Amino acid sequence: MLKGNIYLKGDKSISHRIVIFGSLANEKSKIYNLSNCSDVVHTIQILKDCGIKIKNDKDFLSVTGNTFTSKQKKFDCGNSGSTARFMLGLLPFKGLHGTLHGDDSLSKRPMLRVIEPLEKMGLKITNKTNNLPITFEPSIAKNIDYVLNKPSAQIKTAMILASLNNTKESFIKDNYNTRDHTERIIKYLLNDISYKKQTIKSFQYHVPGDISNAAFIIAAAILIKGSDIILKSVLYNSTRLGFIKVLCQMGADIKVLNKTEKQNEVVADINVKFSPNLRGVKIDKSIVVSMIDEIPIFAMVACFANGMTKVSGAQELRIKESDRINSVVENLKNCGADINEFKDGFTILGNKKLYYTNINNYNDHRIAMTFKILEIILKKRIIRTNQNLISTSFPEFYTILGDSYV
């Protein structure tokens, strides 16, 4: 069973958003709790590598910003989607040129969705491609009138950090309710939500901790008989909750404590209890987007509910680490769910008795995280492998559930 208090390095999203609002600052700023995943750490490398000073001190990260200069020709993004997007919208407008690489996993996702409303504010690049290497040059930002046609924080975010590049305010318009980090803060730096350009004063800031690597703690603890466990102070931003409400909606035992707002961001103690008596579930592209990193997992959970559920209106994670959809049905199926896929989405019939069997994880991390949670409920021990694959996003994760382990 898993119990105790359990406390989560920041968040990723925020830990991303957070140190680039560092570099732009005009003095030194301190950010407390950042996510340490490999992720955020090649965010952290570019910006050093672009003349940002970036310390570790005990206590937090110290960023001293506004010193944009680089000899370095390229930049390496890794398995980091948020990193490569946010980097297209932020150093070419600080008058860099270079090339963003990644790993072989970030080289096939696609880029276009990015590159083309970035060259409507300016953005020049040298090769067109819908993947990386993308080779740009100093560009100048043009103000925007722009309503998403992508559900892709990601996009909305590399076109903000655009537009503080323009005397002129930049309207950038999300139908979709994808996660409003960027937004937060900057109405917590400027007191303000226009986007253009403003002058960032220093700053203190907590990064809340990760929710979605809170998903792989609440599922582990909602399926292993006699789990009570309490995760403190973990991010409860309105457009992430989606994992949480439909595990609810299923008949899981968790309780949401100590709720407040801190730095623009609604952060919460989250008590989750095992629950043995889950059903069966709807979610569709209205709830999705809410919960699309933690659909893996979802899906897992899914296996032990009495009766149906069924996912749809995912199509968006067929174009993440891997092809999402199919990475958890292939899986699941091997492990004796009944389970199956659909263009955006799939159905569950759950119950089934499943087994743990080789798994392909198709080098994602949160397919990895999925499947090492259902080997601990199958098997009621922890095996450690896939540490490197899996500190993409939460290099705690072994560490956490070893230590509430008993």
Contents of the next structure:
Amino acid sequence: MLKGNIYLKGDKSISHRIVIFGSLANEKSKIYNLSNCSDVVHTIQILKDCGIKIKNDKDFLSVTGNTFTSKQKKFDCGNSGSTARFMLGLLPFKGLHGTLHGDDSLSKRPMLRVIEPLEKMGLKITNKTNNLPITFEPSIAKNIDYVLNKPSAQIKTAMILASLNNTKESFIKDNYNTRDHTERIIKYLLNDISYKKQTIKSFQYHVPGDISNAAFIIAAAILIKGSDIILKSVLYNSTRLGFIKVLCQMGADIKVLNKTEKQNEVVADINVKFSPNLRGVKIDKSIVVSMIDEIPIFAMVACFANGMTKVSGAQELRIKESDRINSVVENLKNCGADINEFKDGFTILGNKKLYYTNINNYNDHRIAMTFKILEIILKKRIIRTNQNLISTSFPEFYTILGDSYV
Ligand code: S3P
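The structure above corresponds to the form predicted on its own; please give the structure of the form predicted together with ligand S3P next.
Up next: the whole complex, starting with the chain shown before.
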């Protein structure tokens, strides 16, 4: 069973953004509890390649911003979609030119979705292609009045970053209600929510615990008999709460304690107990957006619920680090689940007997962690494999599971 208090490193989405804002601030900023996952390390390295001074101190990262200069022409985004898309909204408009690269998985992911709106804002690229590598040139930012046509916070953030280089205000409307950390950081740092050029003063920021990483621990606690944990100081932002809300609807024993606001984000402690009587549930695109990264682990949990679960409106999952609809359905089916795939989701008839078998994780960190949690549930022990892949988003996955598993 899982027991005790658990402290998570900082949320990955906020970590990328706050380091970038550190690079835009006029003096030295201090960031506490930053994620140390390899995706964020790629964002940090690119900023360093651009002349931003970033140093690891004992319990914080210091970022001294405001001077983007680079001899380097090749920027490595690794596996990180956020890094690639954010950098397209940042570097060209800071007067840099160069080429963004990524690993095999990232090099297959769509980029025109961010290039096209950024071109409307003045982005200049030499090879208009849907995939990395992409070469960009110094670009002058134009202001824009735009309504997002894809449910993507990465596109929204790239556009907001570009908008911070023009004195005329931009308007970027998000009717999908995707994660809003960039907007919240701007409000926190500038006391203003307009997207235009303004001076960002140096700041201190403590990144709340990663709610997407919490989802794996929550799933384990719900499904392992006797578990009772408290995840301390976790991000509790309403655009990220789909997983917890849907689990509560299914009958999971989850209590939210000590809700407070810090740095314009809500933070809370989350108490999770073993929940043996889960019921299937129907979810559609209105809630999927707030649990997009948690759908793989959610599918695994739904296999232990009574009755039918249906997920629809989740086609964005097909263009993540792997085609996550396919990778989840194929692996769960191989484990004995009654699961059927369709274009934008799947159905699961729960409570079939599952067994652990060979898993194809498609080199996708969240698929690897989903099936690792299933393995722990079925084999009742932790076998530490794929640490490097898992470190893409959650380096302390095994340490936390190991420390709380009794
Ligand atoms: C993210 C947005 C989402 C999410 C990704 C992180 C962000 O991607 O899946 O893990 O930090 O903005 P999309 O913008 O492609 O939906």
